[in-house]
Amino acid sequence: MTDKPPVLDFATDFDHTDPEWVSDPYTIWEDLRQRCPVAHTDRYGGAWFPATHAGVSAIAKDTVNFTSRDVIVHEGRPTEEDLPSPIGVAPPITSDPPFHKVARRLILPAFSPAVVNALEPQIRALCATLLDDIIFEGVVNASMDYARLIPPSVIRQMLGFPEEDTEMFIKAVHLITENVDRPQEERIELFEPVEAYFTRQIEDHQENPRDDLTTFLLNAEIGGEKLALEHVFGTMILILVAGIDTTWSAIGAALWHLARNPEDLARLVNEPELMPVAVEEFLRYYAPVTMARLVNADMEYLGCPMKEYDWILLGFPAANRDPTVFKDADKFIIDRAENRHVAFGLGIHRCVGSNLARMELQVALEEFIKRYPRFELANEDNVTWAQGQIRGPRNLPLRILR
């Protein structure tokens, strides 16, 4: 972590990765809504902050005025060289149109419903071991020994890796996601170790072909040629981060939520099938995922003087808190009826991995509070949040009561 100074007004200073932003954003994305609905800051090298739906979706769907090269905001500017057009570090979700939408049809087959709820069942089987294996004395880390521990190895799977690289994953993903206020070049040298495990995957995926996305990923063509490495690489990239930390966090979060909020936890013990509406909410309430755009040339845009290559963060989840499009949008209605959230993004780079991350959230959800139907949050001080684009709670203890 670098030593910054602390943010003193989020209008025109804001920082993402600030302690009192990354505790309780919601307070400061309400106070930005009514008295700067684009805040700005310097840092990270210039970066815009709609805190409304409209700016959010305006910006998510203008593949004209901004590129998704880049969606994780770091420190620095970044070059043409930094920006590989038009496949991006990690496609399909750097990829700008045209060849986005190739990138995005390539891998959607890998995501659709009938192979995920294929998958429902291995899941809620690891779910249950996950649950035999905690050792505790009245008090459970419902983060790190359970929602953790559920996307990797459903990603791992996926991607045809060795299940003892778990913990590789998880490493791998706090460093994408949450190192993003490191100097660049330190952030380079932490990456490299996780850039020769992938290169030695996609080796031995070479050597070795299996029934996995690896190998169909390199298998792959795209105009009758194969896939450049680099867009393996990448693919491979986004599929591990974008299928760990989001759902991990989504997972905690729901979690923390029933923990301080007895009455919904009740009600999805004594109404099962309310859960497929209840984790919409969840989804909405407690959306895990920021994404980023570059803005692609000087301008002014939502009455703001951007200038080329600055960031914005686009707040999905400000957009999912915003009352001039949810009625009640401050309020958790476990049983909200209409619930057309933005959790999943906006415009052409809405989330491929949407079925899964909501079923594994459902199912997680389901197998917990089948084995505890009643808990409580041990100690609210201890329970700590992610920094950066991803936000969910890291330490979640929860008391079990009988």
Second form
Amino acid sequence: MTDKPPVLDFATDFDHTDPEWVSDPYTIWEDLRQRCPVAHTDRYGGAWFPATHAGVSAIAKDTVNFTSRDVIVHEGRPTEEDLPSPIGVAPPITSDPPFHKVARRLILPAFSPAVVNALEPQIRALCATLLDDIIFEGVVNASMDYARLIPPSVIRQMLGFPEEDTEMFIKAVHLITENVDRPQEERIELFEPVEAYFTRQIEDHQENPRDDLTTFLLNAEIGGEKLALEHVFGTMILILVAGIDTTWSAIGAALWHLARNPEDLARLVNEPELMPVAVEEFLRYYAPVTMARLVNADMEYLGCPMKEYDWILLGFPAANRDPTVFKDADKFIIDRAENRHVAFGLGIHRCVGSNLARMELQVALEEFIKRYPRFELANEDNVTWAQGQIRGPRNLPLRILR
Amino acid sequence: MKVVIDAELCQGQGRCFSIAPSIFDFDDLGSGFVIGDGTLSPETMDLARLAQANCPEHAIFIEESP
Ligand code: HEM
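Next, give the form predicted together with the partner chain, keeping in mind that what was shown is the form predicted on its own.
After this comes the whole thing, all chains and molecules, with the earlier chain placed first.
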């Protein structure tokens, strides 16, 4: 980050990796809503950022003028050659219509509410075990030693990979998720060990089919034909990239909030039935996921002169703070009854894992506060936040109170 | 009064059937649908309105019964 010039005006030169944006994006977004409301930057080869719910919603639902062929903003303008076909590297997130629907329908049943609800006891047991494993010395790193470990273990179980590989799997996953914005060549190199492990697992599942997500993908068919192995592989990688840092961030941010707001923590401890409503407010207020689109052709849109392959930084978290849609948008209201938040996106790319993510968030919080009904931040200055399109606390030392 | 889900607009956000499981259910793909013919009683009206107010896709409509 040090090699980048600091941002002087976020309206004309924004950068979502700037330290000011990383530490408090909300003030920046509110300022942009009042005076832009679509910000621009020449960084990354040119990008736009709509700060309002209306702007985010229009672009998310417009799959004609915008493409999903790249959803992570990185250095340099993409060219036609850089962009994979409309199928994309990681279907369905990088796919556009009409292929998108095919790839999405394929995996939706594996994440339906019925399938996810059946996982609840396993997820609860996992959270309890992780809490048992924490060596308690008054302070718990709730992000690194708890929140971080939940999503990959759930996915490992769903994919049907061996339990003894958990630690290795978690390491491999973080290698991927922490490097999604690196250039393609570097990523390919970094992923080699992961690819080798996945290939072994796929082979094992081909020989010994069982009731899990890997076997499901291997048996899945499009138009009467089994999926190409690259498609199976790409979907597995997508599930890792989309399902892990995101959920980790959501759990971490909720615990961060509770550590700083004892009255909200006490309400959840005393009124457990409030949890589902509270989960939606955590998702609105601390929405962890910002996506990207590319402009398909030169055009005037939302009053802006957009050019082919300009980036759009698609800020669902900013939409969630728009006061024209949410009453007292900048207040966290734990029992907010009406909450049309868009943390899981809008339109055809709505998060396939949203049912699972909600379940993980709810169960992780319930188990944590059952074990530790009172806690506070051990050291505010030691809390660090992830930089980039996924936002959540990475270091989160909590002091447990008796 | 009747509640309906516009299947074109529904993206399976999952809010309606969590908030009002007596009125809405989900299919294999996770999309919401209305149980039965959607006729609302004075008792279920508020719940249906609450679900409507939580649908991010604005896919739920409450209409006069014919
Ligand atoms: C709190 C946690 C999560 C948040 C906030 C979140 C957020 C999102 C958002 C905003 C999108 C829309 C992408 C776009 O419009 O380009 C998305 C897509 C997606 N998410 Fe999640 N996600 C979470 C957890 C998960 C989990 C646990 C999984 C699966 C294991 C998952 C799998 C996916 C997939 C497959 C897509 C692509 C859907 C498509 O393109 O049709 N996500 N997610």
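Computed from a predicted model, the values in this text were never measured in an experiment. Heads up, when I say rigid core I mean the largest set of C-alphas that superpose within 1.5 Å between the two forms. Residue numbers count along the first chain shown, from 1.
Asker: Rigid core superposed, CA of T214 - does it shift 2 Å or more between the two forms?
Answerer: Passes the 2 Å threshold, so yes.
Asker: Is N296 one of the residues whose C-alpha moves 2 Å or more between the two forms after the core fit?
Answerer: Shift at N296: below 2 Å after core fit.
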